[in-house]
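Below you'll find only one chain, the form predicted alone, shown as structure tokens.
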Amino acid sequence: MIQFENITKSYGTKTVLNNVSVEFSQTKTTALLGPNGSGKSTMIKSILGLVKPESGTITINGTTISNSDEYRQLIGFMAQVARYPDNLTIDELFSMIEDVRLNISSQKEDLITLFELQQHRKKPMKILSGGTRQKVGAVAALMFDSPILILDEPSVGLDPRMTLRLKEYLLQEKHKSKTIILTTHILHEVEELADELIFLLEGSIIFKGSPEYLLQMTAQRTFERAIAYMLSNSPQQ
């Protein structure tokens, strides 16, 4: 489980966390939603210890995370726009993460087939299309089955085959009890995947509850018009 208490992060004069405090549980997906600068980025970067927040504490089951970095260890990462080593082939990119991690990957050959990576294994990432570097991204991110995984738009990229291995692989992944945090402005991938939302807006929480629970609340026929009420109808607005 995942934990923010009092969060709050600043960027110059602009909060954008604004004294957040929410739990993400265990054997749920959970989608965070919320238009471009809502803070979204800004939570999960706090996760993984990239943004430090002025004041407030996140623990991972239990553990503060301000005093100890190995509880990055528990985590698999999928960037929406990821970045390797060009001169790194898919293999050797592989390699390296297993070295960083100090911990041989589980799960590294099933995954590389299902995303039809066999062929492009010796291939530099430089010379890989956008739609192939998404997949060795999800590859990275999932391959050492860690016990909680952070998906930054994960199918943007990813042709419609590779989106519904891609989802079909995460709804396995939920009943591995495992802590699954989802941001996408796809939709309809939020109503397959994810068990709760929350609702970011301006750095506050707006709505944390189930799909269900937002149509109920809105009063509205579909998810996308239960969104487009919560932005529209906000106390911020």
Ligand SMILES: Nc1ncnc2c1ncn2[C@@H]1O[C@H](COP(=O)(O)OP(=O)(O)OP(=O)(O)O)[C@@H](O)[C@H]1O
Second form
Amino acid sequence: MIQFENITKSYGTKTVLNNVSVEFSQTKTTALLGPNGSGKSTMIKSILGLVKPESGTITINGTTISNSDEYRQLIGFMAQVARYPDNLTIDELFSMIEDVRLNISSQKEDLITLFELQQHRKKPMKILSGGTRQKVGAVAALMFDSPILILDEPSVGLDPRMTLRLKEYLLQEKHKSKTIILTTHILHEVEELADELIFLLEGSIIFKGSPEYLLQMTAQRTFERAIAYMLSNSPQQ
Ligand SMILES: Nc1ncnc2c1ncn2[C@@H]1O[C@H](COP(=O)(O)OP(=O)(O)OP(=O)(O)O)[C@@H](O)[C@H]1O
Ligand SMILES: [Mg+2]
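To test you: the structure above is the form predicted alone. What is the structure of the form predicted in complex with the ligand?
Time for the whole complex; same chain goes first.
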């Protein structure tokens, strides 16, 4: 279980996370939803220790993350905007990642095949297309069979075939009872993958519950309408 307790993060005078307390349930897939700039990536980066909140605590399975680095071995992470050294080839990048992770079992080769990266593996990162870079990020996040997956808009830039492959792979991961946190603006991805939704607006949680509960609470027919309802009827708008 990943627990946020009274987390506040500001950039200058702008409060991006405003005293957030919420739990991401163990072995469930949670979609973290909210409009652009609502603080989703900031929240995700706080779990990885890439963003340091001013106050509050984050615990993973009961351990406060600021007291330890080891918890990161449990997490496969895909950033919204991945930055890699320009001259490293895909193969060199994956070898480097394998060297720093203690975990020896790697699904790298299967994932390279799944995402059709074979013909690109000797190419340096700087010449790769956007979608190819995105696939590299997906392999890096998924290759260690980590029990926790944190994926920030993983299918952005992927073509429809690859989006489908990624979704099907994530469905398999979900059925292995992994804890998955996913941000996405693609609603069918949410509908097919998420057990729970957390809706973030201007740094505060305005909804947490199942997709069914969201439909019921908003009295909307479709998920798309329910999300739109949340955006237009929030007291903070
Ligand atoms: N390093 C930073 N310095 C200053 N402001 C930042 C920084 N990172 C994020 N912000 C600001 O924090 C707010 C939340 O950003 P964040 O990236 O968490 O949003 P998001 O919900 O992930 O949005 P999106 O859907 O566009 O990915 C935005 O106003 C953004 O401009
Ligand atoms: Mg984001």
